[in-house]
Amino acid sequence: MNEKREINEIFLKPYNANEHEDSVYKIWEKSNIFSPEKCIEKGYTDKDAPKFSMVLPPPNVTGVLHMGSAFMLVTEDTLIRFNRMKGKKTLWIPGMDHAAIATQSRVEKELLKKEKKRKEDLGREAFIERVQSFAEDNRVRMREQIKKIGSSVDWDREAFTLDEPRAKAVRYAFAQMYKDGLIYRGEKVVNWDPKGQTTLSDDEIEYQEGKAKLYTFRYSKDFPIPVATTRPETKVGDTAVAVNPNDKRYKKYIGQTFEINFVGIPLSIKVVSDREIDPEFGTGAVGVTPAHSKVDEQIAKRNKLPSIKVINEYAKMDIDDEELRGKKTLQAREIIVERLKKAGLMEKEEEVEQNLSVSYRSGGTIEPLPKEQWFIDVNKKFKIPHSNIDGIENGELVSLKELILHAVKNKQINIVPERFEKVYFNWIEKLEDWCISRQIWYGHRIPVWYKDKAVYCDTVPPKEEGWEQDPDTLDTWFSSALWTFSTLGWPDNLKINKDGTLEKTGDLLHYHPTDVLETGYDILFFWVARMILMSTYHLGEIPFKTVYMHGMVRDGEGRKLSKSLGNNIDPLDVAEKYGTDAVRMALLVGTAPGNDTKVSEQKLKAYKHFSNKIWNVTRFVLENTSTDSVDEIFIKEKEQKHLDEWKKIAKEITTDLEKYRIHLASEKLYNYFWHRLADILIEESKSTLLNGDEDDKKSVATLLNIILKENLIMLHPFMPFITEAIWQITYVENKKPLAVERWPIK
């Protein structure tokens, strides 16, 4: 055996992260490696090889990266790494979201705080001024945190869904489903924002646990069916009972229409059936106020019911009651109570557990009333004149809802893991109109221009004067859908050919549907769906062939991470303790898809000496073998076992990433490499490499290089800084970086 190989100095010392990881991100950098065509020019990528492409679902430029956002890039690095191995062109696309609202309310709060003034003292372009610099503020700071994290993202392509590629690509989609008649203005109930004064969407909202009041009542003396509710001051504005027509108790009521004093306030009531209702529940009898209740206005849509606003905008009553009117509603409660308890009306009180609706952003209590915005319609059909689906034809009749199922029903579309598929076909079926408007200042403000009675909707204002753009903005999702083509050319890189068939171009050609959309569970309905009613309408395709949910991020005792319960984690400070390859392991290790995961010191530190028994082991095998002992020729029986064992657990590691099964593999590969490459077969080697003969030591020295090298590179998706550290100081003879070594299973 040669004479053994000198040991770089680099290896004398323990394993410090912090004197590695900012360097191995610039060589990366440097090498250009997170770029498809890079790699093409640098022969590290076969031109015709397949692609392999994920975009990066945006984070908030509201502020700084936390765990949840550290767990999905780890989990989306480490596919994107070793489909990259695997000799793919890889493309992964980097963003971050422009949040309307909660970036609005965050300038808001600094601007009363500091200045003691309110966007409507700065006027509506130096307000948006003053939240694009806090955006570009925060968007530089957060690009060096998704760097920390190890991303191998594609900085040369980085969007912002506020950027003018993005503006371009909203203003088209709007005008496009706004002509086929997709979108439209109208009227219904909202989940509406007292504090803030704008529309919100369902994941806007917060719901805090709380103790509440049921009062049980009946509308006067005479009135046959009892009610309950939580809210008294909205039953002024109630226009029927709706029981089950199959409850015997009340079957003779239905049909019936009461007219009613109701503590003081007229009221004509009708008992209407609808299956609906639970004859089980409570009274079994529900008072229908059709426009302070999203269900309830659909009863009232059922049984064509008229609707009764009670309730302004600010949350105060608007009803023609003296002592009622320009109240609380809190207020108006409290009266109403006393009023039904004065008239001998209220039959029952009893307290019980209720979640409160509050804006996450201004914490104002939701209202849900009546108001006149722009809307998705979900329901209606057109003709889809080109489409890529399965099972749908060109020119076929179909709604947006059909075409969300449908993707995922026919297996298009395989959510990860496979549970998630109830849940997202429970929330499709009983999908509504999407409410797209948002009354605030920041965002892609709606391609809508009125001129007397006018409307003008296209992707460029009018060209005359005297027309008026609409003041609201689009909800942040309705850009967001767009992500998977707006970020790869789309619409400029999509042509309509005359035979109506669509001529894909550039990026958008090479990369779309994408390969995988990896995201939170709590997001499948809110962006995963619209993804989809947006690629398939607009593309006719789907916009990804794999969803692969990810769970929460929860302490050592599985609570949620909060800064009230004084657990939060900061993962930039966690990587700076204990190394950015130990944090992204504490997450992957056993963590299957859709799972939450659980972080503790003590999971940290565990990884943290899982980094140095890496460089321990790399160090022995360096310092006791020498640089031709790296060919299987010179293997004996005894080494060939323990080589076979190691390359089935290769395989088993290697299918089970391209089954997404990443909390194995990442397991497999930890068991392995401590507990029988570094436990076992680095002890049982010692004294052979010391007192063995020369073919004994070389064939022991050839399996420690050959697993050990095969180790670190089936680690480096997992743990990219140390394997690649470690490949730059002992592999490197031909200059190329660990991220583009090939995968030693095929």
Given for the second form:
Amino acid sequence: MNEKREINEIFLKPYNANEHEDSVYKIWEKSNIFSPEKCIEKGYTDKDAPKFSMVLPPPNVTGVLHMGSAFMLVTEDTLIRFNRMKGKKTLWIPGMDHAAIATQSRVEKELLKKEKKRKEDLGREAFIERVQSFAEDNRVRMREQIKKIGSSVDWDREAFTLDEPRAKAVRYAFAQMYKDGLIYRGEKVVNWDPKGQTTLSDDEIEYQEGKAKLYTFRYSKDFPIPVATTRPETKVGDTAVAVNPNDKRYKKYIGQTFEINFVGIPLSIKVVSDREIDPEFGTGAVGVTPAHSKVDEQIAKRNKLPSIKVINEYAKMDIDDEELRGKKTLQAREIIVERLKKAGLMEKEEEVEQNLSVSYRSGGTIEPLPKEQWFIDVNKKFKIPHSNIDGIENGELVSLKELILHAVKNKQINIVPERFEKVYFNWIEKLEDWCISRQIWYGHRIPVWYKDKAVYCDTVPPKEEGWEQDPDTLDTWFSSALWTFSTLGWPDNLKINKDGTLEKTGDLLHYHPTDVLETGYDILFFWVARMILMSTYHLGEIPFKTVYMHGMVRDGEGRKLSKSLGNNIDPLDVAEKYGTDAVRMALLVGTAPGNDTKVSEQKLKAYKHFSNKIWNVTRFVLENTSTDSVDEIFIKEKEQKHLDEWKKIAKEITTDLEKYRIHLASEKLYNYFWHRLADILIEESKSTLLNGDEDDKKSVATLLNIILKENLIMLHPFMPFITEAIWQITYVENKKPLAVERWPIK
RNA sequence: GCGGGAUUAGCUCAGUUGGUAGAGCAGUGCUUUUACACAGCAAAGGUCGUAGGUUCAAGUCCUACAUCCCGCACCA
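Hand over the structure of the form predicted in complex with the RNA; the form predicted on its own is what we had up.
Entire complex below, previous chain first.
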């Protein structure tokens, strides 16, 4: 008993993550433990075990993985590994997003910079090829990055939002919704991005706080009502002035039309009444520009007013006035203001706080323009043929808005932390039709063809000659919205029976709905809500049971990480420096769901030290115990107390993980390992192991072995590399990796 | 304007169903004793934003206020 076990030489020096990480990942890949089917084949997972499935929120193929992606991967990998070790049939599907606008504009920029060419110089086909090869290069690199973080995704099922199976799903989804009248084409005032030359959905607009001038003026000397505006240049497109129906000042003018000359431009202005007008604000009268304001468009619609488009797609004036024609809106504004002043029509100028609408991608100032676009109607009622959604019957008349509201309200989908449910409901209340068409080249082409006045929509092009396909592509979020089921073989894996019921087969049957959707709170609307929309509509079922929201990664001072701030942290750099496990722990410990996390050098260093601690504890146990017995029969009373304490904590940690309290589980493990196992159990064991009698020695040795082994197992989801590396050297049996070892607590 | 969050040790943050406050880093003292100096040990540090309330008991629940942050809307 006094003899020490031979220990592997490798333990004689400090833990060096770089020596182990790549080979450990290869062990996992080789043993196919990321595939649930292979795990069953090898006997690692019971055939009848319950499943646990997740999709990876596909990172944009625009480039390299950032700290935010690392945070996401780490959180998800921890959940996946935990469930896999619990014995579940565990599937995590990887993939990437073509990120239409973002990717296209990256390539456009590069093309301009390197070759001084515009996409039009190449032509649609050649340009798309460019983008595709850019995306493919990035995918190769990003795959390696995803691996480096330790992600245990099933690579055989890797998907891309723009590959052929997903393209089929997109066409199928579009055609189905078109047939149900939920997708329509219509002319409306939309968010036009003159910089990116495309429309955007309401959610793709960001607001920049700023100051603006509010001008109060009269259209002409003989016009009785003054109006105020921050955009004088749009006033050349006015067709009405709206006042509150109860406003005594203006009541007598309601219904009258004034033919006037507005600083050189003839206008026909009708005075209309509208309840939305606040008589207290400004002059109590609004100049209505139906073509260039969504609010005005509504007023115009209610009052049957004509609409005059005066600004074009390049944010330049399109009007019959020599000085103004072709001028940018801001220049035109100055000209109009100048003319108003000269004519003595300007009554007041004041500075006001006003938010500027900009594109979240290009940063371009949004210009509301009337355009013919494709929309998803969120309010139209349709008969849902088949429903697995609690409280929604087969054949019930519902709208998409009702479906997405219901799924969460009814608690079929839980959002963690719960406060985001309120944010979600808030968004739904204000939800309007989703503009899904984009005027860019890279993306899913809209599956609609035109010939003369005929329109054809289907999953395949019309057979006859002469049909012209719609040039627009779809909002990238349209294809992402199908992600939970397009990655599981939809539509092929969904049979529609004669009686209208749906029957799932294959992966779709086995893994949908997925269990958890883990993603950042910044894409709750963009993505989470749209997935719920698509899944409830197309499958009549929820896409996932739980939504786990994580926050943003910030620097030590709480600033967003960004290249322009120069505080960007490359996850691979720090992984190289501190070890991936340390990076994982630094991100996980103490970061409650939905909260932002700050990464600092200090925190990373602390968990690098922890890795070394694990390494050295293992070395001590191996060196100082002559048995690797984990048979509790040898445990005596004193050690039993320690064991009981550990079991209690292990149980707590398990519950924490089941309830998505990853931040607590990881902290408890850390604390137990360092401040109980290392600081107390090992310190106390020293004298016994040196001088104690044989039974005591055996009791202590067994205790240390049990606790170390179980700690390694339970640390694995958080710190997979070092734990697997140690396992491979010490405990491995029949080449069974730690990653599929069974969790010690039921 | 509507909604949400935060306010706990010098700094960054945890704190699960209410039961006499925890971690990392920084800082103090001691210790180079062969698992680990990428260390250990010991001590120090908080009236949990303010004011009320519920309760045997409140960092935790309720109300009001203050300060900060975020999301959404937006008025011409």
